[in-house]
Each structure stands twice: as C-alpha cells, then as structure tokens.
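Okay, so here's just one chain, in structure tokens, the form predicted on its own.
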Amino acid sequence: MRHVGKSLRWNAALYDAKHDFVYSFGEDLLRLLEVQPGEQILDLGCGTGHLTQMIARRGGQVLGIDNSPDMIAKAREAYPQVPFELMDACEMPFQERFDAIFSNAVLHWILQQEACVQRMYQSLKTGGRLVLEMGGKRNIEGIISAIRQALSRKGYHEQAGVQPWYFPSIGEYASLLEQHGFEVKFAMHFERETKLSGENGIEDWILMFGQYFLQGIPQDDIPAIIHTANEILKPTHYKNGQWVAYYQRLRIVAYK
C-alpha cells in the first residue's frame, strides 16, 4: 500500500451539512471525559468546533486545534468565544500544559502515530488523561474495498493502492500508548452502523472522506468511479431506502 503525503482540503460546509454524525456520536464520548470546571483541555482535531464548545460549556478551559484551515475558520466563525488554532498534532509545542486531551474521530487520519503519541504525552500534565475515539480494525472495510475495485476497473491502480487511514486493534493501539508512557485504563472496540444522509449518501461520503483516493484523477472520470462504487455497495450498504456505513470504533482512556 502507498501511504498518502499530501494533506486534504476539507469542505467544512459539507461536513456540517451531511456528516454531522461525526460530532453527534462524539457527544457520547464527552461523558468519559468528565470535564471538571477550570481544567485545561485540548480538543485535538476539533473540526468545526461543536464538541469544543460543549467542553467549554461544561467549564473546561479548552483549546481546539486542527490542521485544516477551512475547519478552523468555520469553528472561529461559529464559536468566537472559544480559542482555536491551526496546528499539526505531530508538531504540538506544548509541555505539560493540559489536564486532559480529547480526540474524536481524528487519530486514524494520522499515519505518523509514534510522533503523535509522543506529542500527546508531552502535552499532558503528570496524571493527565487522554480520552479518544477513532476508527478501529476493519473500519469501513466494505467502502474501502468498493472504492479500490472502482478505481482498478478504471485503470487507476496507483490510487487504488493508497492507504489513507490507520485503523488499529485494541492491542495495537494500547501497546503503542504504553510504549510511550501511558497507562491504559479503559479500551473497547465496537461496531456502529451509521446512517448516511440522503440518496447520495455514499457519493457524499466518498467526496468528503475519500479524497485521497481521487487525487490526480481527472474530474471527468470521478463521477463514473463513484457510480461504480455505489453499485458495488448497494446490495450491502443500502437498506430500506437508506445508505449506511459500517463503522468499527476504538475508544480508549489512558493516563500519563
């Protein structure tokens, strides 16, 4: 597999309009964070800032960071009272600043996992906690397979070999955290069947999250590729008039 190098340009409007399930499901993760008033909290990969704002409303002194200029711009516009910074998680400069790091649906996008885990550890105070949810082993494997088949049928074998995500097992990610000093207190891996919005659910999903597969492909070829992926997925991912995605989630709480 070829790992990606070029960063995405996120469509913040499409994210909020069609993929609000990402942060809606993240509200459940906030219960594990157990925000205490006055705590210094980092929201790593804050997106458009919805969960960052919820942490602030619970009394946390929160900072939201994301490496997407579009996401940060939308977050600042929506929540001007909350601080947001454009930042790469693998280059965070913080030293023992935060009581907690919160991260929802972000860490699977980071392929430089060792660097990221090291930075998270350095950013936490002693006794600080990391509360995360990310894609786990076998996450969206049907969608990935369909996109790769569609690309290969069109002759785009290089794009079909792209590996945009890191979807670890509990053992793999817990071991990585422990190797860098964390103590894992809670870990679970679970399936979450997720309804996608509208008749173009899979198309919108691919355009939002599958951009790495489409880089370097002429615009005229993209609709045919997406149509082929749709047809491959329809027997398994279109149920009672509703597109669904089969997510596998990894949820962890660890302490420094």
Contents of the next structure:
Amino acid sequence: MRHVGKSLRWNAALYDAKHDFVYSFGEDLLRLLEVQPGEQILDLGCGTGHLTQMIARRGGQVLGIDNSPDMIAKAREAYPQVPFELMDACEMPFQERFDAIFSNAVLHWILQQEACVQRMYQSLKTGGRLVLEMGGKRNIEGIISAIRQALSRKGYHEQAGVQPWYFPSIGEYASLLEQHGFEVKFAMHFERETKLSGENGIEDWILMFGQYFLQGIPQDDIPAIIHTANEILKPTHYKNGQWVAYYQRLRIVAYK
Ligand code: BEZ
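Next up, the form predicted in complex with benzoic acid (BEZ) in place of the form predicted on its own?
Expanding to the full complex; the earlier chain stays at the top.
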C-alpha cells in the first residue's frame, strides 16, 4: 500500500450541502464531551465549524482548528464570533492549554498518528480529556474495495494501492493512547449504516472523500472509474432507492 502525502483541497460547499451527516452524528458525540461552562476546549478538525459553535453555545471557550483553508474560511464566515485557526494536528504548538480535546470524524485522515497523539497529550492539562470518534477497523471496506477494483480495471494499479485512511481497532488505538500516557476510560466500536443523499449518493461520496485515489488521474478517465465503482456497489449499497455507506465507528474517552 502506498501512503498519501499531498493534502487535499476540500470542497466545503459540497461538504455542507450533501454530507451534513458528518456533523449531525457528531452532535451525539457532544453528549460524551459534557462541556462545562468556561472550559478550554479544542475542536480538532473542526471542518465548517458547526460542532465548534455548539460547544461555544454550551459555554465552552472553544478553539476550532483544521488543516483545510477552505473549511476554515467557511467556518469563520458562518461563525465570526468563534475563533478558528488553520493548523495541522501533528504540529500543534499548545502546552497544557486545554481541559478537553474533541474530535469528530477526523483522526482517521491522519497517518502520522504517533505525532498526533503526542501533540494531543501535550496540549491537554493534567486531568484533561480526549473525546473522539473516528472510523474504526473495517470502516467503509466495501467502498474502498470497489474504488480499488475500478482503478485496477482501468490500469491504474499504483493508485489502487493508495491508503488514505487509518481505521484502527479498539485494541490498536487504545494501546497507542496508553503508550503516550493517556488513560483510556471508555471505548466502543459499532456499525453505523449511513444514508447518502440523492440518486448519485455514492458518486458524490467518492468525489468528496475519495480524492486521494483519484489524484494524478486524467480528468477524462474519472467519470468511468466512478461509474464502475458505482456499479460494483449497487447490489450491496443501494437499498429501496437509497444509497448507504457502512461506517464503522470508534469512540474513545481518554484522560491525561
Ligand atoms: C469516516 O467518517 O469514517 C470517513 C469519512 C470519509 C472518508 C473516510 C472515512
């Protein structure tokens, strides 16, 4: 497998228009955070800022960070009263600044997990907590396999080997956190069948999130590749006129 290095340009408008389930599900994770008024909270990978703003509304002194300029621009525009910064999680400079770090559906994009976990630990005050949800082991494995098959059929064998995400098991991620000093108090792995919006649900999903697989491929070939992936997925991911994705979620609460 080839790991990816180049960062993506996110389409923040498409994200909000068609993939709002990402932060809708995140509202449930907010309950685990149990924000206390006045707490210093970092929203790691804040995207377009919807959950950051909800943390602020609950009384948290929140800072949202994301490494996508498009997402940060959209978050600032939507919530000018909330602070947002463009920042890579593996390069966070904070020293014991936060009571809590909250992260929804982001950590699986980070392949340098050692660096990221180390920075998260360093950013928390002693006794501070990390509340996260990310893709877990076997997340969207059908979609990944279909994209790889479609790329291979077109002769793009190197692209088919791209590994854009890190989907750990409970054991793997809890161990990593413990190795860096965290005490894991809660961990859960569960399946979430996720409805995708519209007749082009899976195609839109691949265009939004599967960009690493498509980088470097001539524009003319992309529609055929996406169409093939669509056809491969139809028998299993299209039910009663509705596209679905089989997400596996990993939720963890860990303390410093
Ligand atoms: C996820 O939230 O699990 C996810 C979203 C997009 C791409 C890969 C994983």
